[in-house]
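Here you get one chain, nothing else, as structure tokens; it is the form predicted on its own.
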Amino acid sequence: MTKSPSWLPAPDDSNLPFFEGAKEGRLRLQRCNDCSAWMFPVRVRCQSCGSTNVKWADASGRGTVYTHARLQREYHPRHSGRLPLVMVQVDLEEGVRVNTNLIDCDPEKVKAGMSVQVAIEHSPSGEAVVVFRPA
């Protein structure tokens, strides 16, 4: 039996807390201990104050759709049997924007400004993937 293809890149030391949080059903992001700014993607230095005093923390998982698009063509094994996929940029309450997929929603009803919340999807090989669904 062949192993299911990976949906994700292999985590490394810099992003492992993000992927471990997803396995636990949580959205984990970096946060500066000095100015409290949230960061995404992974950084070694706070983009607001320049501090290297950065930690991982649980984010609220709530946000709004900034923009969206539909994927109509299968580019990856992950897309098989799932088209159309709704790709969104979500502005989180914490002040960062993330690129992700929107699930459990009619693609025709997606609009900028709609409220969404974090959800976790699991690949056939058991990987936890952070996605969002309507709130």
Contents of the next structure:
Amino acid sequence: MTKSPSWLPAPDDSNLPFFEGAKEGRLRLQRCNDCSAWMFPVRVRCQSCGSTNVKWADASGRGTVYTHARLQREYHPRHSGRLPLVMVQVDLEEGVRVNTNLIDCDPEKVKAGMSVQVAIEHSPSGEAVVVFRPA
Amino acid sequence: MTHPMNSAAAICGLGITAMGRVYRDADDLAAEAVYLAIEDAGLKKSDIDGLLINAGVGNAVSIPLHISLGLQELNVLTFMQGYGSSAGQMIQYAAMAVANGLANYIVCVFADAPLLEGQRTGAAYAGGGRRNAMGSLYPLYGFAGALPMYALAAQRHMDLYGTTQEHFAEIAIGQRKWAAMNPAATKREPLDLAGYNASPWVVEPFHVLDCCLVSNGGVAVIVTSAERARDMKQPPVYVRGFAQAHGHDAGMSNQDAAIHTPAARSAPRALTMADAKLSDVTQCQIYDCYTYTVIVTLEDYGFCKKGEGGQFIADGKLSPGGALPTNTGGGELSSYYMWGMTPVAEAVIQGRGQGGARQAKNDLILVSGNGGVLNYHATLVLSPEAA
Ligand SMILES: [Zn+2]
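With the form predicted on its own done, generate the form predicted in complex with the partner chain in the same format.
Let us now look at the entire complex, which starts with that chain.
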């Protein structure tokens, strides 16, 4: 059997904890050890206080929809048969905003402010993809 | 007391190349725009002693342009980048330079050639490959380039304030009416609501017709001191006021960046420099990468309350014959997309009174430039009259 092509390059040291966490169904983000601020995507230095004392930690995976839109043109194998694909910006309880997709929802009923929680999808080659679903 | 920069500088030259599927190097389009601006201003190449350069998405114009142009003795030369705010920024820095004697005639030029022969228009701005795993997630989700980010911003405005698809349509349709009167506009055929609705979705709530054109071309303007501009070939367009404001949510949820943009901090300071009020503005040239950008910018500029931008424009006041003529050349949606040079070039044409059939009242022209995803902003206040 032919192995499905990968959708993502292999994680590197900077983002491995994110992808390892996703495999286990967890949302892992960086957090500043000095001022406690969370950050996303990957940063070397805390945007709030400038510290480089940044560690990975489990986030709640809970948040609300900041805003949403519907992809109506496919240009990636993952979009195939899934239009309209619901694109969302999720404001996590941790104070960071994440660009992602909302699954298991009626695209017409998504609204700003809606509660959502993290979910994991798997690519044909087995990669874990972090998405969200209604809470 | 009048601000020392109010009417210290003026725009004395304008060069616009052919626009659209012009398959030439961006550097050469830039060079042509510069030569056109020099001729337009009635200057000789040897008069030019300053050059500010901005490149678009193709990023193919830079310092070597002055070698292509044979400008061997310059007193001001740099490459600048503030995305869609760059054109306004270049004019601001040029105005300060000529007012302080660094140079006499500074050319500000933008050129881009993202359209390749045989390639779809959408491919030009879709965004390049991303190397790492984190960045590679975005195309999986449908995030490519600026378009989805603006669609997301527009949807939030709809959710919060009841802004409708018809409001976005009114921007596209109204600007097309202006474009019909602009011989240089790419899209001049009439557009109605049915035509707008028939336009395919890209990222809903945006149809294709909510999005700017993609153009190859170049635009150059020449900035000089108000004193020099007074007796030149073209009527001077004075720089009465200007400001910039920049910001980003930086991935943090404490900013409502889709709704409250840096434009709100930029326009009041530009108007203060110009010693003018918003009610003195007789026309606007508003950066219109997407229909929503016009609505949110007019709100942030204070023409109406936050959230009421859709209703504000619904009566057609931005269209020909309306109370606030806006994007009178058709804008980036219907004329051509040269980043911030699209609104700037139309403002110069209008400021000179050279708008022909589309000429609007030009006493005070408010010009915006917007870059990133509502992140980087520049405002100009232009007028045929000095303070
Ligand atoms: Zn910190």
